[in-house]
There are 2 protein chains.
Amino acid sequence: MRVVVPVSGSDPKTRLAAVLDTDERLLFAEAMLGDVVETLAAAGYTPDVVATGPIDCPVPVTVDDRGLDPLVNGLLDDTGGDLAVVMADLPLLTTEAVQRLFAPDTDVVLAPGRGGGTNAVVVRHPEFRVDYHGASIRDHRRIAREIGADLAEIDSRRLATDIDEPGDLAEVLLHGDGRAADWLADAGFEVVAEDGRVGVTRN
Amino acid sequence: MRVVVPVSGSDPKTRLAAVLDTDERLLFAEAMLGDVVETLAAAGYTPDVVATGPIDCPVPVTVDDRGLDPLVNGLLDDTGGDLAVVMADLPLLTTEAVQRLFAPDTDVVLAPGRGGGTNAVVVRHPEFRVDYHGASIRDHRRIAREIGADLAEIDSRRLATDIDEPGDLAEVLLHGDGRAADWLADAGFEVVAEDGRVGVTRN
């Protein structure tokens, strides 16, 4: 099965602009991508990285500036619906989580992300197509139902934790031990107690 | 093993005050507690609910107004360190997630929550004690290390999703199918697309 990691190489992670400048956001996106690619490789998968622009990565990168939906749906066309898509901003990913993602022998496997997203999908059905806008997990459940595909969902905090907003950075420092966690620590970020959940501060 | 669900019966869920009034917050807390208690029961566990004040619940409630740390550490004293603690605000809990929590045969099992919390802990060691303030997951890892306890962590989005803030409510509507999800829907809450992750609106 082909495993694709799509990533933005052009002005990535704009929702982190309040805490990281443009260059830093690219470097942090590259660190997260490195974590994802290395973890997939450690689990026995060889991912294809497809970026909208130049981005540094441990494996060769294909540049393709189609949007996410046309890109993935084009690859679903090309492969006859035999494709896995794993997002590039999952720096807490572990080999165990990857193995759990590929374990169910169902037509479609979804890994929900926080806030209605779909952080990973495994497709073994010729008719399944993606729609990443809005509450995509709901749309993907509906699409699977409409084509009669049997569906599994993976209950993984590590697959669910995509890093998009400043409030997400604490998760990387608390639970990560790879490139992204190292990059944040080197950039001076630390976990601080706030009212309720912890946050981060930068020295 | 004794399984305890501690819950605030006095002015619960204050961080939801922007979207729910005082009475509603108690009703919503009761709905979430009902989900947790029923799911534990369905998984074969009989939880003891310990509340700081009166709260409606499908099982008998013991009122104990000690703070969370003195309460749990007192129970660890009483039981010789043979205790599980599951938080009351985990309405996405499933029987599978409960089974995974109790599966590791380690001295200590931790289920991290979003933002550094510890949403569930299973203790089989006489010296382990809890400290729920701040980034408790870090403290609990440290305490386990200091007493030489072997430790497992459960990678579960459902165990990680405690409901404390308005931004968490979308998770209940997107992924829940129990009392809490029904309560929110009956109260007029709906998922809406926002910039990035989805949120909720109330009709």
Contents of the next structure:
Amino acid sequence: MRVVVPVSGSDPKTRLAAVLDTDERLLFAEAMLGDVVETLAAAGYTPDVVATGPIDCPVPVTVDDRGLDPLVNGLLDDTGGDLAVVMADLPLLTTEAVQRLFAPDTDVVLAPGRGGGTNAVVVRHPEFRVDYHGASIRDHRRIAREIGADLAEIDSRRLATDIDEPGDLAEVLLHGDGRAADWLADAGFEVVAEDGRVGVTRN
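So the form predicted together with another copy of the chain is up there; where is the form predicted on its own?
Shown next is a single chain and nothing more.
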């Protein structure tokens, strides 16, 4: 099975623009990507990284400027529905979470993200195609039902925690121990607790 990690190399993580400038967002995206690639490799998988633009990565990168849906669906066409897709912004990913993702012997395995997204999918059904717009986890459940695919879902905080908003950075500092956490610490970010809520500040 081919394992693909798609990532934006042109203008990544725009929702972090309030706390990171353009160059910093690229560096942080590269750090998270490095965490994901190294964790997949430690779990025994050789991931292919596909980026919309040049990006620094521990493994070779294929540049493909198609949007996420046409990219992944094109890969599903090429592989005959034998593909796993793991998003590049999961710096809390562990080998145990990866093993849980690949463990179910079903046609489709989904790892929901917070907020209704789909952070990882394993496809073993030739007719399954993705639709990442909006509440994609709901759409992917529907697509699996419509084609009669056996479906499993993985309830995992590690797989569910994608980093998109400034408030998400606290999760990396609290629970991460890889490149992304080191990058944030080196950039001056630290965890703060105010009014009973945990956030980050930058020195």
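For clarity, a rigid core is taken as the largest C-alpha set superposing within 1.5 Å between two forms. Remember, predicted model here, so these are calculated numbers, not experimental data. Positions refer to the first chain, counted from 1. Only residues modelled in both forms are compared.
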Core fitted, what stretches of 3+ consecutive residues have C-alphas moving by 2 Å or more between the two forms?
194 to 197
